[in-house]
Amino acid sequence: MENRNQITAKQLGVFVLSAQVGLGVVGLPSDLVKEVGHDGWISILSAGILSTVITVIVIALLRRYSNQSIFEINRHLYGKIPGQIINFLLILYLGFLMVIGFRYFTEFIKLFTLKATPELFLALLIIAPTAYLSWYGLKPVARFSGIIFVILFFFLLLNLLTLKKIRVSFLMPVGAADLAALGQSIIPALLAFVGLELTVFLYPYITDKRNVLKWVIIANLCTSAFITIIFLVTMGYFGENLLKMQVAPLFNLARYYRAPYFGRVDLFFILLWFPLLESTFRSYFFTTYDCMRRYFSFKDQKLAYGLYAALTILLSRLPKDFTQATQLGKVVNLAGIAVFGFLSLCYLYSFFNKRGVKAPCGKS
């Protein structure tokens, strides 16, 4: 195994956190308020608990097969040819999510800052640092993902500074939404936790596998806590009616906040969010190529990598605009939830088809 791809379980947790927080947080508060009103925070916490249960199941599956990724596990469970077909579908899922995330990021920059800059030029600027860093392996990508803590600190600080203007009455009464609506709203809330599935592709690269469960759960809990805080603050600040009309509530919160000596506080936070969006895209960019490299066994790595980057740019131009990119992103994220279900079924099926199982469940 290449040393440049070996990371610790803690670094994997940061990697997963950076994949989760970024794209999903931007419009989630307004999406949830349309479903269940001010009780959206209940949906987020419920989705956080459900994603944690899924994490436990996924890690239990990986531990049953020792040092193998989902690619090897699928071949054991379903046979060589069906397993390869399933693996190809998983690569397609990663690729589509990566491409849509890339287009969303490009449109986000154009919409909020560089409106007059050609989109193709923006795409080249965005993909250049990601392609450069990903070429050198998972280790530098995971290390760079640590910048997320600096970004989250400033956004939590923004929420703290706006506490005085929050109306608690906007959050009352608790539990006003009916149970059916709350149950349905867990699905859009669960979309924010898409990213934990990257663990099944990168598991062989982890040096201390016994700690994987702990750090991925910590990443999930951090995502859940951050998104819950964002929802409560934006809801308490804007109220239901105004929040429903927000495209990016988090940045509008910065726009309404007035700080001394600063005319446009929102620009600072928008620019601060860019590295986080880049980290989300980078997580899937690296994982998709790494899976393709293992699946197809490229002979000329440099040529394949260049074509992969070029194809990413070309495919990202297919959505017509920001709205279509957002809609496609939600569809692909729903496929991520389907992947969660598939991995859970794989775990159950592994008790009937024990071919390839090398370790008892629950042991590293």
Given for the second form:
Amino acid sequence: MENRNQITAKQLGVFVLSAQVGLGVVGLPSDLVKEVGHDGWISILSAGILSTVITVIVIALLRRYSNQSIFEINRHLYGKIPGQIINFLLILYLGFLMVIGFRYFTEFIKLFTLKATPELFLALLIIAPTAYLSWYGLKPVARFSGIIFVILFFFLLLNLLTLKKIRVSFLMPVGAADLAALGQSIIPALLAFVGLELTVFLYPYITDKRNVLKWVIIANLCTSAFITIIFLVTMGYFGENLLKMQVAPLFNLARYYRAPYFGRVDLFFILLWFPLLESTFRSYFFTTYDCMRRYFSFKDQKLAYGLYAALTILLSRLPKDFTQATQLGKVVNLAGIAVFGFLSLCYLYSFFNKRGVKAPCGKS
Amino acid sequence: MSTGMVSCVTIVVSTVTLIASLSLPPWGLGLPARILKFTALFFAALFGILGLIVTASVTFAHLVTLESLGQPYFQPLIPFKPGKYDRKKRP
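Alternative state: the form predicted together with the partner chain, after the form predicted on its own:
Every chain and every other molecule in the complex is listed next, the one we just looked at coming first.
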């Protein structure tokens, strides 16, 4: 089983990219427009730069402790019992994000494709490929994430096809929003970059650790570029007022585009987005289970996994409706930022408490 | 077409399906493809195009887990190794 979890740094980059791009992108343009208007792309780029800095800090933290995940690092830094409590909170964060992401995913499918189907059936249908693949370990999950490039290609193609109808005047004047609003809008923009923290949980599984920084930064930059393109195109296509009212501008872009021969282009793109949403959910589904497995040391893996999958479905039913799920999505956003902050603090604290820190080369 | 019994799309789909079925010449390979086809048909009848996508996802997920002689089934596409496209290097 452990061998099935070994991945390369490049595969980790694809894994992080698929965790970032997926759920966060769907509603982000309209959320940002509400905050800063047509200057939302500046917030995305700022959030991209900030998340890249966080990535550098996180990897620097991991490099200070050879071949250890955040769980072992916490135990070194804060002691056995406080470290265990922090680890438990981190698992709760992963689980919370995964459950809310799953609910979001189910709601989107219900909203755009199967309106009359009971949500529980949809949840069972959606979880099937994820539960199947995650059982086989991180390697197949990371391999499956490679599908993201095919999907991103088609979405970039859609953006290219709609380029003719874009009105540049919708994006002007640049920098109209004030600095305070721009600063505040970085918080919702950071939601799209939540996913890079998975590195700290999966670090021991990476075979070529010296390339981790490079590939995670590349993944982060790809996410920044993709989301910026999506924002610019949807803004140029719909304009500020229309974009504000939309739940999923990315899907609406496909809905408004009229292609020859194809009747429902939007359906094609929504379904193309399905494996990507699945990949985002799967990244967290796998990481949460793997962390729980390491934390609780399950004796009966099959039973624990079955219970875990069932619990995921049940917990995802807790939010009453889509509105409540959206509100919880904002909590996820803040929790993600809190985890970024916590990891940065861990790095700073590791200079004061050097227990478990890897000795530099040349010293025993 | 003049009788109006089938639409143009049906003809196109039937033709593409027939041509695609010829891309699997060995009988042994055709059997699992047929089983998968009926599974996809069943789920498509139940859940529409989403059922089709889920069936494709599960099939793809299964194929991704497979390894043949220690090599991934989808190599050199997944994991992407462009150098392995060169047939001269294969045994």
